[in-house]
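First, one chain by itself: the form predicted alone, in structure tokens.
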Amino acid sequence: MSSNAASAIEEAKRAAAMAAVRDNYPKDAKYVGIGSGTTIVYVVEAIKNLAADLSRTSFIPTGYQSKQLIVSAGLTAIEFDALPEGTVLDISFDGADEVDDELNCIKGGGACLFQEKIVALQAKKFICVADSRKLQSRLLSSWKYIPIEVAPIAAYRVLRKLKELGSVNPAIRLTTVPKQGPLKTDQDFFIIDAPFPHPLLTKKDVAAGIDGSGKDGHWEVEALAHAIKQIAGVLEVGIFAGPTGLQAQARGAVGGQKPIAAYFGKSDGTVLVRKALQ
């Protein structure tokens, strides 16, 4: 990638990350969380350039990176497990490694999945924010792996029954240094990274008629994410679908693994906004 392709993407990123900012965050917000990946570098520095007094903010980091970003800015950081009991957050802004037209998200990239599924579904909303080559009209289009943080224990176990549910080799992720062994999580648990031959299914597929129940390698998003769950010693999978933080609420819960919106920089410097229905 040339230096100039390179550019045109991170102010993509920008952009996206600074309409986000701009549209969503919350008037005397109290709890933020703050996900991880390369477009909340922005996501950060669109807060803190707010006009507005964030001394009485906490924000709840998804990891070591997004934890330093929020001390780095002069921001007050909190860890999930020291909320008060009951605590809700008023919104949780999180990047996302694709994104299909439902807003389903693939996450785990970066090995933080299980933490950032965790401030989603306590956040009020969720808004991903990300740059346009992540949008993509199914999940494992152009992302062709699904993150799977598991027991180290059981990984041999899982690495098995998802060979049974059709991924196509299976692997435990590695450090960058190969030698080192696998990488460990802030859980100290293993991520494995399971392919499928096909796109994933969204639930307009399913309601046209198209099975998405796994047969001869077919999987519907919520289905796929279900089944690979139900698997002992799975601790999270990196599927973000189902109910908006909003949808949640009416039910009755708290929030939703589904982005309320999505926020897609383009390299022309425009932003696209992709909302779920609700």
Ligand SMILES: O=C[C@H](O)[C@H](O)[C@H](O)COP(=O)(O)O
The other form holds:
Amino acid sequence: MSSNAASAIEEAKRAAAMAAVRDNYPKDAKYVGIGSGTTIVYVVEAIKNLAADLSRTSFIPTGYQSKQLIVSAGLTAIEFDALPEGTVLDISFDGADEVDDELNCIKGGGACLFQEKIVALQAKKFICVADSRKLQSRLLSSWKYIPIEVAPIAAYRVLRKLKELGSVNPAIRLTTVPKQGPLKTDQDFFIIDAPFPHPLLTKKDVAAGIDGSGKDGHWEVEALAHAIKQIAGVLEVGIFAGPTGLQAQARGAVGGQKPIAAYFGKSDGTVLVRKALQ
Ligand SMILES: O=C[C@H](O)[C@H](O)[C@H](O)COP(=O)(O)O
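Follow the form predicted alone with the form predicted in complex with the ligand, if you could.
Now the complete complex, all chains and molecules, led by this one.
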């Protein structure tokens, strides 16, 4: 990628972050979740630039990088397990590797997904921020695999089970120096990257009569996430699907995995906003 193209992508991420924070950051927020990755850096920058008193706000990190980001920005980090009992986060911001028409997301490209999911699930609202390359009508269109966090002791068994579900050549992710072996997550677990041969179906596809049960290799997003989560040794799946926080609250639950809105920055500085159906 040329340096011009790379800087256009960075500007796209920054534009998305600024718009997402401007439109959604709650006045007097007490608890704010901060995701992981390269785009979230611009979210923290945008929060810092708000004309708001942030001294009474606690920011909940989703891993090592996220915590460093919060602390380096001079904000107050509080670990998820130190939150007072019953705390609901006002909002959580995070990036994504791919987002479909129904705002289902693939996450974990940077090896963070477990903490991101528990933080999103504890938030009233989850806002996704990305550049426009991430917006595809179906998951597994441009991004080719599902990241899955697994216990090292079960990794080979999980690989076998993933093949039974139709994954083609799932693999344990290695560090950038392969002789150092598998990459370790913030939980000291492994990541398995599992490609599947077809883009994932949405609820709308299934409502239109397409079989998404995986029988002929075609999976609906939530059905696949559920099938993978059932494999013993899987800590979490890098698919964020199901209800949004607002939909969950309408049913008396706290948060949801799916964003209520996703912001996609373009290289010309414009931002496309997709909102979930309420
Ligand atoms: O594992 C990393 C996280 O799920 C990230 O939020 C995701 O990979 C998107 O990262 P980026 O903002 O760097 O594209």
